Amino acid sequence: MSAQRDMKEKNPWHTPVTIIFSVIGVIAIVALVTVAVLQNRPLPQKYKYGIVLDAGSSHTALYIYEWPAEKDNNTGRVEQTLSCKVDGPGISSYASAPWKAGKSLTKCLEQARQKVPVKRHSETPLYLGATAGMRLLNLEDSSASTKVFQAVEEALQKFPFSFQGARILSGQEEGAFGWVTVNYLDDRLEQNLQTRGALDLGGASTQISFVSDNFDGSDSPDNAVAFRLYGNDYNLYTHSFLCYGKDQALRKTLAQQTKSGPGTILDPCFHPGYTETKNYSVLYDSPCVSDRKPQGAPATFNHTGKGNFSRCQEVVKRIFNFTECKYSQCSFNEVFQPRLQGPFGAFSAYYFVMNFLNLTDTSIPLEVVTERLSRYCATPWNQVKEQHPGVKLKYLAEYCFSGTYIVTLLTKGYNFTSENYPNIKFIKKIKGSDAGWTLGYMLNLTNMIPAEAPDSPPLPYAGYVSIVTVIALLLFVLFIFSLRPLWPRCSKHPQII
């Protein structure tokens, strides 16, 4: 027993100093790892919000976006959290009763009030952008346009958000911001991937926007927009055709067919058996066609469908000018357009019409698309109504025309062919957010996309913690080995008898 006691007394590991140093070393290592983990652990996410109202020609929609509040310079990923379609037509339709334009927005704004946390209300920017419908109203009656905006602004200012104003977007802005939205949501900007062109079709205008290596803006400076995003420069071609949205294009085709003021027209763009009495003054109540109203026409005309795709396409082509071009190449109406390049995303009415017609799959050959449209347009009106009982008759009646118009616009207008037509992707949403100009508009106004690529940590969080842990363990092992001179030698262990 005395020998064992002597051995313990001579063993340096049993000295108080060694024990104290060992304990301190272990505590230091544990503290280092704990602090690293706690300091860098993911925290509960806090968000900021932005609200954009898209006041289009046929309707208004409200969108709420959110992004992480802790990101430096508000560079967090922006996502759509709510979309609300305003009841009733677009605000331009309330020219004779402007106060109704403001009142129509209340229901969706109340939803926004509930969705955005109260503590964020006062710092949440609220924007309203009006597009082609208000552009047309401003051309036709600027006083009425001003009164509509006054009513809208009064309604928006009653809510607790940070109202940033209501304005009419130019066609160039609408096209450019749609391009930003599509490529931002697809992560093509931050990752420096090939960008996707944007094809937007509304009720009163249509936009085409894409990056082309053959376009530097010198041929048509009005169609050039330059962006510097995430450290990359983009020279964007964009053009907006006012009066070539699907609703105004329909007016233009009807105007072509009624220019002599007949009492009846046989329209190949509507189904056989379709018939409706329409008012001349209503048809020509738009700046897009008002100067073409026939003199001495009766008050109404009988609109009768014949359902013939080929003849419909011939009627549609008459609203375009394909013969004159003062540039090296044009789309239509003497507008310069560079050679198409890269993939394209087609959204808004492009998607909704082609989705109804079950033609969003662009792997279907273009020839098959036209064959299916031909069969659909030739379907009797009564049969179409039986097949789609839940669709409003006004919209249902126009799908033959709208599908024909889209194919004609893409192929004859923008020069898509059977070879590059599959490059088009018809899209409604990208990663849960609606495709359209609103997100790009907000990103631009809030500087959410930096001009230069933001710096990022050299290591992800998990990698960082792993390396710190390994280094800490290595230091502990080295500390143990540093005490090697104090280790007891086996040869010196006393023999126990």
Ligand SMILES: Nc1ccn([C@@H]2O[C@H](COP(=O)(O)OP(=O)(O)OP(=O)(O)O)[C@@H](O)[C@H]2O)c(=O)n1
Given for the second form:
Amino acid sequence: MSAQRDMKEKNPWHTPVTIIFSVIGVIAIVALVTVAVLQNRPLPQKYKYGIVLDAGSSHTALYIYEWPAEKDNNTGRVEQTLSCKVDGPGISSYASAPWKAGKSLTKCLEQARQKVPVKRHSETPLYLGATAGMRLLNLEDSSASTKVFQAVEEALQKFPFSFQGARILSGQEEGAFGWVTVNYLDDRLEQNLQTRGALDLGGASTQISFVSDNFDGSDSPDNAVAFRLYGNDYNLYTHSFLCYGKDQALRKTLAQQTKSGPGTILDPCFHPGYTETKNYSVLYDSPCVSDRKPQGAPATFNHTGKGNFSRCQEVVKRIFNFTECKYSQCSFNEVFQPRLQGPFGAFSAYYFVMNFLNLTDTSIPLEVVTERLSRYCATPWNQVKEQHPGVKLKYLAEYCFSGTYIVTLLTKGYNFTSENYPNIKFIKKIKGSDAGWTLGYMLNLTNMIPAEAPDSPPLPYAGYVSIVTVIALLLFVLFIFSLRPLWPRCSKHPQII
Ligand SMILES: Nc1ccn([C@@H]2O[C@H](COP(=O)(O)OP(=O)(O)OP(=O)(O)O)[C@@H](O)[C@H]2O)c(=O)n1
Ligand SMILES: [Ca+2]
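Can you switch from the form predicted on its own and show the form predicted together with this ligand instead?
Okay, now the whole complex, with that chain kicking things off.
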């Protein structure tokens, strides 16, 4: 028994010197790793915010974006955190009572005030961008448009955000920023992947934007937007067709059928059994059609549905000019368009309409799309109403026209074929953020997409911690070995005293 006790006492690791060194070493390692980890740990997430109001022709929507406070420059990090649809029509509809345009926005801005933390309010930029509705009002009556902007600015300045101004976007900007949004959210820009074209269908204008190898801007400089993003150059083709949004296209289509000012229009784009009395003055109250107003027409007309897809398509085709083109190739109305290339994302009214019609799946062949539309258009209006009790009647009445218009615009207007139609994806949101021009607009104005690729730390945080720990352990082992001369001699066969 006593011999065993002596062996234990002679264990060389149990001498006071090594015990002290070991304890100091362990404390040093723990201290070193703790300091390194604490010093370099990611700070608790703090967010910054940006607010954009999309003042469209048919309605206004407010979007709040947020991103981690320290990482303004990294891609894929800005996300939509709130969207609020403003009640009532677009701001251009308040031309005769501009103050109402300002007032209409306050409910959504109140929501924004609640959502953004108080201490961030004063540094949160707030932008309002108006699109085709205000473009048209500006053409028609520029002083009315100025008054609407004054009223809107007054209302926005009452909120504690950093108001950066309200303005009309050009069609080029609207198209280009829609393209930036889609490709930013898809992470295609920083990773230099093939980009996705953007198709936006609004109420008053429609945009097409894409990168094509056979387009460098020389053919048609008005359609070119050059970007340098994350170290890559993009020559974007973009065009906005004013008056070819879905509501104005409907006016143009009706105007085609009311040239002589008849008392009744038998409209193939509306369901059989649909009949409404409409005012000529309301129909022609838009610069898109005002020059076509029939002389000596009665005050009203009976708008009666006939529900015939192919005849509807014939009338819709008449609102496009396909005959003249001074370039190598055109879409329509003498507008240059390079060869379609790559995948496309189609959003806003493209999505609303195709989603309603259950046609968002583009693997459905175009012939089947046409068949289904023919069947839908031929469905009696009473039956349509019965089948969709929750849908606003104004929207519901127009889906036959809208579906026909979309198919015609894509295939006859932009020249999509059965082969490349499946390249289109109808989308509403990408990773939780709405597809549309607003995010691209804010990223641009806040310089959030750098021209050159940002430097990133060579190691992720977990890798850094592991390496520090391993090196500290190695140093400790080396240190212990360097003390070898101090180690007490230990014999393989301890002597029994
Ligand atoms: N559930 C919905 C919502 C909207 N719409 C229609 O979609 C069109 C508007 O789309 P939107 O992208 O909101 O247009 P705006 O931005 O208001 O117009 P613009 O971009 O031309 O200024 C309108 O015709 C509206 O009637 C629809 O058919 N179904
Ligand atoms: Ca829009």
